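Encoded as structure tokens, the following chain is the form predicted on its own, with no partner shown.
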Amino acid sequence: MKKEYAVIGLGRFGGSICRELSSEGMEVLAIDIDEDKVNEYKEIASHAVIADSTDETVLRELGIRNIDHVIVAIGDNIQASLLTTLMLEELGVKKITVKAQNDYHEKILSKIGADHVVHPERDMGKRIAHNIISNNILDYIELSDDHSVVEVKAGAKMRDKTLVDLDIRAQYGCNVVAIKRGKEIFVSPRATEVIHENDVLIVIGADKDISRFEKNLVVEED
């Protein structure tokens, strides 16, 4: 069976999650208190309404117990994206995603019932960083708060070498998932896999294990 979504607060971000989300041929409730925004999503979501995700009557008349999955996704009204999360608990909701503001927020969220907390600033903020550092760092994800994926494109300290000749995880503590290779992905690569010039590298691991792996062999000098 198709899984149902509800997306509450239709912003940039809640916007953005009900288009990618619709774009999947997922059924999407799209709920926001301004009538401007739901109308703009009539089209997109499965169904789009002008709600008040603070009044639990209202929530219950949704039947939003019945949605597998809710994305808070209120703006600068950190009162509104508390309310409505306590009452998504409250109700019975399986799964819940909530953006936060800021880490007061998170930690209020996480108390009173959230599964996932999203900084999408923060997040993004960091991907960016981890770009700007070296041309080499195609992309970055965190996965807790202390680890993380990195995509590395191979740079001139890697190639031609082999996984064994690099020894990336005993010299950085990283892991080497798989290879991008043009259109090939290679997954669990074998350890005499020689890296060529255009491979981009998927490594995992510890923050600061990956930030040493950068520094030394990602990061290449102007």
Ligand code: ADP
Given for the second form:
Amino acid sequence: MKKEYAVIGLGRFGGSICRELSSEGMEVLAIDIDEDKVNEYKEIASHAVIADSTDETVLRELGIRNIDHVIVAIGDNIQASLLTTLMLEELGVKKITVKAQNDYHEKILSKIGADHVVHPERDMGKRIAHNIISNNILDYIELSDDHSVVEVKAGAKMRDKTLVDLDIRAQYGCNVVAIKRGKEIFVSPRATEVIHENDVLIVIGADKDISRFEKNLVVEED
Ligand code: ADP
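Could you present the same protein in the form predicted in complex with this ligand, rather than the form predicted on its own shown above?
Below is the entire complex, every chain and molecule, led by the chain shown above.
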């Protein structure tokens, strides 16, 4: 059976999730309290309904408990976001992803049963900041409060050297988990692998170690 999704709140974030899931051929129920928003998604989502997600009766009538994954993308109204999440949890929705507005909101969401809390503005800010520090830092993904994965372009300091030469694990405490070379990807590369120009390294480690690795091997002087 095809998985079913519901997106509650069709602002920029929820709307974008709704469009993307729909374009991937997924069944999406789009919900918003605002009629204009709902009309905008009538042709995009499988179903689009005007509803207040803080009304438990409405959620029941929509059969929300049978939906596999519900995304709560209510923006500024933190109270409505929390109440909606709590009710979805009580109604037995299997998977709930919620957009948090700030750290306090995130903390409460995790406590009341959100399976996954996303903080798109903060996370995107961090990713862009790393890319601003160096064009060679292509992406930055936070794994936990103190561990991340970075995707970096092999700088001049790495070219034509092997992983043994660079001694990344011992020097910086980070691990190169994969090397992308054109269309190829080497997962768990051998220590003797020579790094080519334009290679992209995927590196995992503690933030403080990644930061040292970036400063010493990735960022290049202008
Ligand atoms: P973004 O920052 O992602 O653009 P917005 O705050 O603009 O977020 O959008 C949030 C959406 O959530 C709005 O379209 C708003 O109408 C909708 N919304 C707010 N409260 C409720 C609610 N109780 N039930 C359903 N939708 C809601």
